[in-house]
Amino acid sequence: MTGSSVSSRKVLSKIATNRLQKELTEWQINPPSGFTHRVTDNLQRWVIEVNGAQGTIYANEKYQLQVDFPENYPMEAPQVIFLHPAPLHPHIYSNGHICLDILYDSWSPAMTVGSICISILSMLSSSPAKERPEDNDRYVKNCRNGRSPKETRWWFHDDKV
């Protein structure tokens, strides 16, 4: 198992708990357009429904994001993946891993779950074609046994979609 698997996850710090409770309260009052948080009693894992934006190739489609928060959130980015079936997109692998710089190298503690969702919806909305990344099969094969996308060295070279 990897360090990010459910069974080995550490308890959230007080700072992380307070921050997530604040974000959850704000979400309940004013959720980002196109997203629905599925309420559970687990503050450390959120499941969020994504509705494809009207006027895009993903219009009227629904997907689910799973957001797992590390113990030291927001100092460390959450792990964000699409649950099966993941949308066909040049930056989304069939195992749900997302190649998006803000989830890794460009993370900032000022970001929120809402800002992550908006960035993902923007990424989806800007895609002109539904297709998998060129290296999908190789990448997914290398991720067997539950490897976290946070363990990947991403190469952010395409900012068109």
Given for the second form:
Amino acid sequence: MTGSSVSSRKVLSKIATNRLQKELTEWQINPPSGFTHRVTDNLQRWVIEVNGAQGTIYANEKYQLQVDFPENYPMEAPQVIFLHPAPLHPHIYSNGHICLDILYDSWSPAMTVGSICISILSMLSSSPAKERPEDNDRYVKNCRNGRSPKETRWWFHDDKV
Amino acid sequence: MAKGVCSAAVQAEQLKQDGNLYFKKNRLGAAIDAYTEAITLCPDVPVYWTNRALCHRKRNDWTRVEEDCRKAVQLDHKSVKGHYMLGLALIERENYSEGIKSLERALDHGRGAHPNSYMVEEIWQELAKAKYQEWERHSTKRNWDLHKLQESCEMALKEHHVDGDVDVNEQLEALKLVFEKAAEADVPTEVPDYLCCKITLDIFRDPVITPSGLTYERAVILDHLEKVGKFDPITRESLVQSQLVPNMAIKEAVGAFLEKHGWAYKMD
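Having seen the form predicted on its own, the form predicted in complex with the partner chain:
Starting with the chain above, the whole complex follows.
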């Protein structure tokens, strides 16, 4: 178990529940293209299928994102990771953790699951090569006790990829 | 004389404290007695009346809630609790329109004093519930009346189609569209995006505008400034609480929308 607020699984606040229900309704009417939400009755954890965009090196590949919402969402960012196997990408670690600023320091409550998905797809689409981050082994080893990526002190890589 | 007044006030205040203590222990009878004594000593202190009303409310004794609250708002027309419980009492005896007015007054005064307090949220919930129920009653009647009218019109059309040039079926179809149009406002759909906060995704209650020109729900933007950071959630420009200004235009637009589409008061 990790000590993060996400995995301690407190019940969602009223504001969080209300907002997630609205996001889910909006998703059902108008899902972001390239994504499918796997329907469950668990509002606090969403599993979303990502389809690599055509014309990119991830075309025709499918990955799964797991999104866990904290009790006081959207005042706190959700925890977003790729389920195994995570795509090979210079900002995605083999344990599924994603180095993307909006998921951590640059979170804003005006962002939604939909806008996070679009950011992740654009990060995938702009990648020139399928490779792991340079520090992958060291980082993954450090996370072995099941640490949440939200506890990592991220050093954001360049914005180009 | 002056000394007498003073000691009566001190004594009454002590009785109020006693009453509060009994109330916390759920000894409502004892609490009511203490507040009653306080009122006898100093009948002009509104809090004694609203505190006693709170006890009556817990006992579902709505007639007495109404009496005490009327006295309280007469003494202090800004008494949030007075207007609030008076509203609940009026709704309880099915005087919906007056009850809603009292809740609205409570909300206005409550927001002025503590825009972020739990009381404001609670009052809003009760007001929204009352408004929704009011809409349900009226829309059911409106639908029924329309339905009857439509039936009569259809019958009339069918009976009187002597003129061979006019296609009755076409007319009936057109009539159906006219009636659908007439019922439109009462059909729950989605609230337009421009009347919803980008953080709550819900219809605005107390909208405030930032220097970036963006509008947010007051309670959540305050929460954001405190917990996330001092920036506008969408533009990320720096933002502090003192820069927030009520957005009266949006507030009026929300009011006009809710007036026509009472279903939007439905919570969760």
